[in-house]
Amino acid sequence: MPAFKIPFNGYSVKFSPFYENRLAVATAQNFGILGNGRVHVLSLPPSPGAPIVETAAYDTSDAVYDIAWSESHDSILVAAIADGSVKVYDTNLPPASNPLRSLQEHTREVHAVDYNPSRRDSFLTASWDDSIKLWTVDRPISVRTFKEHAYCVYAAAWNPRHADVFASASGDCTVRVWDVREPGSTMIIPAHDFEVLYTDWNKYDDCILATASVDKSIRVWDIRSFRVPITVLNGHNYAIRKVKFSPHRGSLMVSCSYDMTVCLWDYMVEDALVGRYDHHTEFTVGVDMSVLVEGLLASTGWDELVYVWQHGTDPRAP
């Protein structure tokens, strides 16, 4: 289908776990150092052919890095943005009443969002402050703070099968695995040597995640022995952005890099990199696999472009 074009730059991009056909696209001016942000929501055409269409869209005054759709309503947005606030947004009110909640407590940039999947009523922030925040959709203020990272937090992810455990990806080179009910981090996991950018966890084996790093190198644990990688993928050319498991199949993986590429990944065979999409024109950083699709992808990029196409397909193509 046809690309979709933003004004802004491209940081993120999240299919809804509701529709198979409403995806949200988060945007930042002038590549996120300075300048206003915009929340995308799009719809895709019933026919390949037709275009996308923009159905709602939620101006900031600061760049939008992440987004996230609530597990629980199916209207209802969470976006991280630069000037340290959380919004929350709910695409079945008109532009007036949105934002529903601004949530004001990191001290710097918040760099990613991710909604739990299991307990659905809760969601984590990572932020340039170097800490993780929990929240939760019907408080003001957030539950708990979680701070042991030496340098930014990039990312973190909810482990799909234990409501209460997380993981976080630092600059500070550490992946961080987490258990709410603990009082710290119940692992340290050293994971590059360069910062960590991202990191996701297998969506059939809990023990299973996955980080991308500076170091153009995706790396693959068991978390019961982490000494050493089971896997490293090594075909990007730059630093890799994001790295994603299939929610369909447990092997798979995707990944989006600054040298433009998104590529996908079996990690269990010897080649394990089996298919890579050089369709965006500058550095790509938000790419995602549909839930209720399989094979379905959609990336973004600094190019100002939005892509959506099948696995083995061109996403070029009209």
Second form
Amino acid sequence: MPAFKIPFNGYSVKFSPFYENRLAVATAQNFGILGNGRVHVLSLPPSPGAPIVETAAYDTSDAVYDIAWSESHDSILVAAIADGSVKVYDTNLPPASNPLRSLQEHTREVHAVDYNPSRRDSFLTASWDDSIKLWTVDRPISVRTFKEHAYCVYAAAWNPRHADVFASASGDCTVRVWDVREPGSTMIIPAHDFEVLYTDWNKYDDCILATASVDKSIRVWDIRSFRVPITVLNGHNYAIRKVKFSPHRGSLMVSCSYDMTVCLWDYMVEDALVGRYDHHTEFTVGVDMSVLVEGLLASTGWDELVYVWQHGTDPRAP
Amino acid sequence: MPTQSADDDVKQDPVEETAQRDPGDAQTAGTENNYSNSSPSVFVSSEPMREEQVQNAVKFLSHPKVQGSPVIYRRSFLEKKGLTKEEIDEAFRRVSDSPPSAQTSTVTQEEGQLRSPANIPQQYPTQALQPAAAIPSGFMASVGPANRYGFRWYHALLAIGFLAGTGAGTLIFFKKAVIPRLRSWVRAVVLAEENGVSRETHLRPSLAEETAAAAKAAAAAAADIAKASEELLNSKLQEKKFLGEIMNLLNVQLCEIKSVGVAVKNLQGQANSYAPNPLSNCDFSASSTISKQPYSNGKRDWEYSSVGRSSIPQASLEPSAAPHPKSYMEIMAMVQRGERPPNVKDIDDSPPYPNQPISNPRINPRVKPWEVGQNQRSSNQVFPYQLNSGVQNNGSVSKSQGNKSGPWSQPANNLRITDLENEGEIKSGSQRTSSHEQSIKRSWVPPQPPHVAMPEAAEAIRRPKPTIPGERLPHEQKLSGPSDVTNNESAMTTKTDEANETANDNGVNTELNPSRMQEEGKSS
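Right, the form predicted alone is done, so what does the form predicted together with the partner chain look like?
What follows is the entire complex, opening with the chain shown before.
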């Protein structure tokens, strides 16, 4: 299907866990440096060749860096805003009634938001104020704050099998594993020599996680022996912004990078790079794999385009 | 500081989990330690303290330069080196226990102030330190290793500098005094020879030539030494420059903070919606020198967190800076000058009805593919990696691997399978294998991939890497190990129960929590 043109620079894209044909896009004006932001809710067409349609859009005064769908409510999404607020939207409500909530606790930009896929009632926000906060949608204040990183926290990811465990990636070059029941982090993994921009858990092996870094490599770690990574995946030419494990195949990962490509990796295979898409003409900053449709990928970047395609096909095919 | 407020509902877990341990887990040989009572055990680093690391850390922390830095950066440095929390705490304890004999009173005072926060875990300095945080952290990181062996480095550098100086001196002496004399002597000898002198003049020129050659070689060697010493001096100078720059940056940061403070005071006088902008202008206007630097390819592995958006990840690329779009640079320049980009609008994005209740969800949550229990065993095409047991599974594994492009190029089939599983889970919690036979009407099917113009290219794109099925399994087993198998089995048996819970769920979250915690206890 054809690409969707967004007015601002794309930052993140997420498929809905309830509807196969729905996805949300977080965008920011002026590359997210200084400007407004917008959350788009898009609907994928039923027939090939038909365009992607926007079903809702919410304007924000500051850039939207990340977006997450609720796992409990089919119409609710949470946006991470650059002014430090976390906004909750409901697509069932008219635009005039949105946002539903604006939670202002972080003192700096909120860079990532992740919804708990097992417990379904809570979500995490990672911020440049070095902290991670745990929230539930029904509470006006955060449930907990996790402050240990020495620098910006770029991502937080829930473990798909252990509802209380999550990992965080930070600019202090470490990845920390936390348990919400413990007062502090339970593991500190010195993952890279440079900033770690993203981390994600393997959906089929709860002890494996992948980290993406400014050093152009993705490292896959087994937390049971975290001194040495299982594997180091090289292939990107610039910093890697996101890496996500496939919800359908245990060792498959997708990554997006400032080298404008989206790559697919299978870390169990000797030649790990199994796919490469260079459809973007600017930094690719957001990528997602659909949980409901196997092989469906979406990506967005600073070239103001959102692509949705099936793995193995050409994203630019109309 | 972490606020541990009102998370009682989450804290119920440990008690319930230990009470509900599944005895079936005990049978999974060799992995019991990994999946024992409390699920976080595998997520906690359980190594014993490494004495060598602790001693290195103690040496690091005892260094006077290190003690001048905030505690959080010392901790961060040690964490980056791979020390666990216990090792870091032990090192801090040891350094505070041993009497600081080599330190001045001011240093001990500072240390005492900083030590008390360090002794209490998880308490870190607040954002007051963060504006100046980034630069010292990078500085500490880069100079850290050097500081450990500080004395030796300094001694070595001094010695090399001294040698370089003497070498340079001798070289200059050679150049200025000795060689011209040699040359003139050689020339005189040669001239004398030309005037028709006999063998002894032959000898002398050769001697003279040899000595000249030797002198030249010595001079060349001395020149090399001088070059090397020059380079060392240059690097020293560079480092000094570095330090100077850092000091400058710190000063600029201070000025910036002051200006921000002033701006905030100004803002309090203003009462209009343009409030955020003067603040950000002040942020950026004072940072012109800092923000320009991220785009150079110099040694830059830190960010300037108080400089607003210029501290985005791409600003700190040590390996190589990705080329930014031209308009990005323009906007950065504009923002640094304090201008607001023209296309930015004032938007009020506050919630119109902040107390609006959250509506109930319309549909039930869908089961995740990795949560699907025994369906995985039978749905071979979709989950080839899960299958480590069972004859039918091996057969279908090879089949799906032989046709690697199968799952990807036939989305409709997979969709049906996936959806059948999901629908089956939701509708009939207890039924498992029969869900395949149901044909469900999908609400949305992604469009078929377009007709392929070049089948060879499409095949090349699709085929990840041709590997023999036989090869694949050993790789899997080697990497994932027996724990993966047992994990799957235990996860499968228990996740079906969890799926049952999900199926019975009516979408009310609070009800789900206690039962889900029980399931988590079983599955771990």
